[in-house]
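Shown here is one chain on its own, the form predicted on its own, set out as structure tokens.
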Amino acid sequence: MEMKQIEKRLIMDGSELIVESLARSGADVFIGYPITPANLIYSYSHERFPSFFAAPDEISTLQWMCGFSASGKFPVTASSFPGFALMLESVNMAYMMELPMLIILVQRLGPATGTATCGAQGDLALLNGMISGGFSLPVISISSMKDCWELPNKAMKMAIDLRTPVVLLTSKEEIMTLAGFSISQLPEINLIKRNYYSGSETFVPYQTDDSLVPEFLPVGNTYHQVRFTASTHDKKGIIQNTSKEAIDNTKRLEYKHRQNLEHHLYYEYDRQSGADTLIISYGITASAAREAARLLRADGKKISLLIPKTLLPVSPAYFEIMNGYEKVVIAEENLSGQYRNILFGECGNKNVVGVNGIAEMITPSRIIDEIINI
């Protein structure tokens, strides 16, 4: 008699999945300052990470992360807007020094300290412009409990592969809400391998090949001098003001993300043949978008659905998908339509409409009403 496989179900929150995923991926150290609604990540990391450091504030958090990253460790932190705002200068520093690390940003209602226990999707515009000069900072967005398991590993790999800070974007509801789900089909999380420079020739810290990503070598090794700097520098890490080599090296920071984007591009595309309308959503609102698509199809309406997970830099693949539809509806829990503006600018596009709001989650019925009234 064939034995029936027992489905394993658990009730847990997204914070626990994220922390476990990163621990299995090989993240070395969590550094943080507690802030709602990221506190559970802080708490779980204390139990699960090989090393844990409670920083006195968010500025110290990012400075310590830079030190750990330069020494060859992979650091992780979690915060929300008030804390993340204090990190901005140091994130720019890590970006210029090309130090891999992961910042989990748990969105809550703003502006300023706002309301710590009310979720939102209000930080994307900030992330899109937080690097001085408008350079791209990679942002990966969680849109389901399964994503809480799979995407931390992918975000960590992106940070290591591209030598850059990466933001894993989520929100209060995804992190703090208990949910029952099956873990039977969750894939194994593989340990991420980190390769260091092993050549015998003099190590040039910002020398690159066609990938535009320089090899990494931690400080403190026995054989080579290692130099990191956050000022404009040449390939040797020497401050060069505005020399051609230094400016070319600065341009490379933008180019390396876009050139390698296809290797770190994650999205769901549920295409229905004959559909002329596309729903786009991300993060917590993606759940409402999935349900709206299901209900519309049950009612005979043809509809397609795109859930971008690699939000920034914006992939040309998203525009290729959108170009196949007469109407596009973008649903996100912020007042101004931040991702819509990133995609189409302030002038917008007459064929693109938004479903927006603050202080309450977008419902499937609101998305459906917008589509019916197009």
Contents of the next structure:
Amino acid sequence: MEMKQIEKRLIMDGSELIVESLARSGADVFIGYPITPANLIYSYSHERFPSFFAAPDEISTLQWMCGFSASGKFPVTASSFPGFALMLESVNMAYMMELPMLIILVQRLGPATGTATCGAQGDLALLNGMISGGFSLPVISISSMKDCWELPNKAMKMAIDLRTPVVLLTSKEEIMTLAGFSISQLPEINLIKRNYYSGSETFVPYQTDDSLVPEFLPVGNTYHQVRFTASTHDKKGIIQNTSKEAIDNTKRLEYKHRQNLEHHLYYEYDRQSGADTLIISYGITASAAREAARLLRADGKKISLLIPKTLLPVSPAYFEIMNGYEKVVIAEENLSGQYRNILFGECGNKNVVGVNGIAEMITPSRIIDEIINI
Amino acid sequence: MKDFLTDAALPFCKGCGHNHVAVNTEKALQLLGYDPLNVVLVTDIGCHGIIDKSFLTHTVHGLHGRSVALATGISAALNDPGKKVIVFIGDGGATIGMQHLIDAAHNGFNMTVVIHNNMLYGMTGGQPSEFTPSGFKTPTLPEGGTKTGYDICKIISAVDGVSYVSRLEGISDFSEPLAEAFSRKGFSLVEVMEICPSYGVKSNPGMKLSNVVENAGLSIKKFVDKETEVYKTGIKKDLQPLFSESDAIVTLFPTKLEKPVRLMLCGSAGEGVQAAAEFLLKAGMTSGLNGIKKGSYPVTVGVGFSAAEVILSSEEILYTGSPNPDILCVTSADGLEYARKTLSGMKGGKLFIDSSLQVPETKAEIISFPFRERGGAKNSSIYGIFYLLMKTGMFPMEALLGVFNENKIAKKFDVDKMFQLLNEPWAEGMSDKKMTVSK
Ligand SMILES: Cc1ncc(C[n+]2csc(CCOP(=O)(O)OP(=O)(O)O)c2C)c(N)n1
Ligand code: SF4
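Please supply the corresponding structure for the form predicted together with the partner chain (the preceding block corresponds to the form predicted on its own).
Next comes the full complex, and the chain you just saw is listed first.
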């Protein structure tokens, strides 16, 4: 007896969805250095990207990506903490030069080499502070198979629209787990078109309009001279000490992200009216939070759930949502509650509690216990 | 003739060797008839690097030591031997970023690297680099270098894939040899020996560049001059999607589970644990269930434990963890070691365990069976999943058989024999015996 097939279900992992999504979005090149648990992305990209480079290390990876990006191509890499740590200075460079690119950070258990094959959510605090000077590096977090399909495209669009490196944050369990997954309902992924400066006046590389995002031209073009500079620079891309124009330009790097955040704000808000408690979670722990909410509701308890996807910069919208609740429970798989700290600082907030841990997935029952105890 | 430099004064100290490199670069590019917009100048961090503002070419000013890697990306992206990519780097940058030089040379990326070797770190106050020759003094090395400095020309000449390597003294007009390097397609490198008046001359009063070079044993010559392959970036067309609807799994044996079943298989590497778990997942799906599967193993995948978790459910699976599996199947000693933590936390459920293993303390119902003896170590996990399906009846056996038979493992596998061996009635008795032994 054959059942009617409504859904087209395949066995697949998140890595496959991410790579296919990026390829359809028009990413040009994958540059990578192998590291568990990002290796599936590496191998799928080898198969699916128009160009693929095996770099000799992660500093080279990021530098090559900057070279590709400065030349008008969209580069992607995937790594995990040990490799990402080596990229740090170069990510700052890409940020300062305003080079669009996507870095997929697949979290694993640290510190240091830690356990390569164990998942984690331990790198958000690093991401939050890694641009020297107090600047926001956009971080988009995946928290379901569907996100693996939709968010890479959105992250890439953000990188291009804002001329910035963007981190797509995920973890071992999310992108290596095989799942029966229905592809019938997946939305179309559209090719992202790039706009270049087309004026006839001299191109001023870091001049902007109200969007605060400078227009782009690749190096090597035969119409206008292009300058990219990682040191403090004026609108022309010429090194300055701390001239007003140059420092204004540097501050703009932060303002452009804040000002344009609402166009790149992604979250799931599952609100239950009458609920006085809100669970917040992201990434792999979002799956435990969803299950906890389901179980609590099945038990007659009212509960709301917020799953932020644009983790950084932090949107004021998240605080507006939190303001509607007496209690907030933030669940994440790290020792000290990194997102909670970003939101509320070391001092914390008496209405906000964390459910944290390392080396194993946070369970729905731990979240439920925390809520019932409150 | 096209101008490559602005009219502004160059940004270096008086008498600095970097001045000569800038002027000779302009001249060399003029000799070759380049259009400034076909030239990309990539500069490193160091005194030499601040020259970018004076050039009318495209300019990219990056990090200390990374200019060659940055230029590699540009060169590979432009993918056009008609464009000239030039890197300006110091002996300091070449020290910290040596890997990038070797790599670019090795692959033949199309660029010319000009090393400004003033034998010290100018920008940070004249500290020695790995290029500082024996006897050469700097402000923080007043007794003078004790080792021979790097001979970068020798190092890079040893790398296959290099088109051109030469060392010259950066005095008077050296635009012609520079133009020769620029004219190469592929990777070329010129080391320009220089003097930093502010630190080098001050620490070595009366020094003469040619004497220093000679004493250091550095030859002024062309090391390599040959035709090589230029790196070409591959750009694939006609790429196929990674998945398509035609791979969809058909539901053949509609089944309902009252509640989700969480399974964990624990065995040893090379004993089919991951494959067995995937068979369960796929068979569950052909039975109309939702499912996930994940693997755990040490980084050395060929040795030690291999474990897999499978969840099958009629509902959508929100949470993909299995802290308390309903079914745990342990087929080897490695697997048992890995499963200990899970076992001690189990408050019920079933433990299928190979009869050769000492059964640990657990609240799970214990069903022991000689999987290894019957199926052999290699097939112990396959025996395990068929056996546990027989005992639990989660979904029809036909589903698992169908999935298994499609697989290449099945070709060398006697399914009938397996069923015979699994069905042997004394196995049940064995499991009871084991239970009493352990308790
Ligand atoms: C990663 C990093 N480490 C250290 C520095 C500090 N630094 C700036 S320039 C420089 C050395 C410059 O020497 P060299 O490359 O020989 O160029 P020169 O100044 O002599 O022209 C150093 C160590 C830096 N900018 N970045
Ligand atoms: S400090 Fe030395 S290397 Fe730097 S500009 Fe002055 S003379 Fe040249």
